[in-house]
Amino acid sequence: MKKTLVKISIIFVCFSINLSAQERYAIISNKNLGHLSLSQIKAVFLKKVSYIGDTKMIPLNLNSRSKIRKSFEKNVLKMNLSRLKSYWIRQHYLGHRPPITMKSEESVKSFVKKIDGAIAYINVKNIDSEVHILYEWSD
């Protein structure tokens, strides 16, 4: 009975260590930039939508090779890679150019605090307060 319960309390003790490993991501504005729903997020990003209101949009990607932004495909806009390189074939075709896309999570931060409607991901570690969170998700 004893060597069932230490069993389990390893168990439960590695679930929980794996749930609190998770790491969580947000998508940010400068503070000028007021609430945008999910959707309107996404059409952004897809460069569906130029303008909220009078501002003009301007979505930042890191590099194709980062896990965060392997995470914002997958969660945010549930598109996979090659279902996302075809979307942007199809729009080249149109005019339409991909996201801006920038090395680090430090000159993504520094150039959403500095630009009406620039927005970005980023991990939720690096987020200070001269950043707007408009949406949050965990791997």
Given for the second form:
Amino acid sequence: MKKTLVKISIIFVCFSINLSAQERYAIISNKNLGHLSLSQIKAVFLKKVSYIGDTKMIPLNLNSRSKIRKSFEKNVLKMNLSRLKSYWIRQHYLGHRPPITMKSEESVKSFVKKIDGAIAYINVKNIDSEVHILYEWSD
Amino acid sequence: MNKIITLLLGLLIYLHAEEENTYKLGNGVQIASLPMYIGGYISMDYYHTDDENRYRIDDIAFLSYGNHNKFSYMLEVEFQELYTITETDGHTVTQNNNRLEIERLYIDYNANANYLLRVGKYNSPIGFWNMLPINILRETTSSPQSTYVIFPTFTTGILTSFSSFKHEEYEIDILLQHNQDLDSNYNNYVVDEHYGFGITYTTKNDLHLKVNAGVFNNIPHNGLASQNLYYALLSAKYENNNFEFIGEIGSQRSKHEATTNYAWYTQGLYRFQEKHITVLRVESYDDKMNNNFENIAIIGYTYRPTYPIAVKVEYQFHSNWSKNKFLSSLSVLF
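Compare with the form predicted alone: the form predicted in complex with the partner chain:
Expanding to the full complex; the earlier chain stays at the top.
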């Protein structure tokens, strides 16, 4: 019985460690923007939508080497790098530009706070009370 | 010809200068800090049949676009079939076309998230292929016949679009033309009226379904009489990270008879590595107006060393074997 309890405890601890190791990310805006569905968020980042209501939308990307950006493209946009490249080349022909790229989570967060319509993705642990969470996901 | 080469060299020097800072091939460049971007594309192709060889600089095109507040614009001008050498039975014919054609010129007004109003000359939003018709954006050098025979590929007039992305994605387009083409040399039909609509529905799994219908007045040219032609087209497209399937089927008739009984194609492509793509397309059409009937199967391969550069080869098997053809092309988007 003792051995079984020890085994269960070890499994529980391992599982907890695994859970805590899983990174959580969020798409954020400032507090003036209302709720957006996941389809709307995708449409904004793929520049299919320029306005929500009367607010001009400004999606922001992190650097292409960013781990968060890779997770965002895989889990939210559900597109791999070559498909995204193909998508943005086609958009160039149609007159649309890819989102602006910023270097750090800090810079996107301060941009989002100041500019209505700006949306970006950052690690949940970097979120503060001045931003509004639109969507959360984990790796 | 010299002027064109000078223009191209000037542009390449400019792009090279920009490359030091932010330029990436295939993304165009911003002019100073203005809401204006320029870019373009080039394509060259070669085909071989039993009777003929043709070498061609097919397209040299320049794009300019930008937006300010709710307005945006697009301009595309092009030298089409700039330089062609055709060899037939030992005879060689060389042709030049230095005329700069207006391919697209329009202004958009984005009223809000859902409504868009477009005025000018634009790609008719019919089917999926016609929205991205240039060599560099597709995976075969050739385009299916159904994309030429059913409807006018360009419309000069008004387009209104309603789209919704809230839960599932759909779009309704209404297109209206009641005037001459902005550049009638650059359209597959010479039209002075065109009315049509389209409904596109996209599922969460990236399956796109589209229905289009409309009518246009084909004004007399090349011995064809003026007449109203009615068309309908059904299209479907599915795309994931490795595969893409696309199919379109359409029909066209005049008031009294079928002018194209049917024209359809279906194409599958497989990205077996990031830079390597294989394509298989099957198509068939029965064009009564021009007395053409054919079944065609096409196999192709595309190599993209970087996405904005494409080297393509394809072989076409026609039901009329004498038309079997080998094609290859090089295209670049800049």
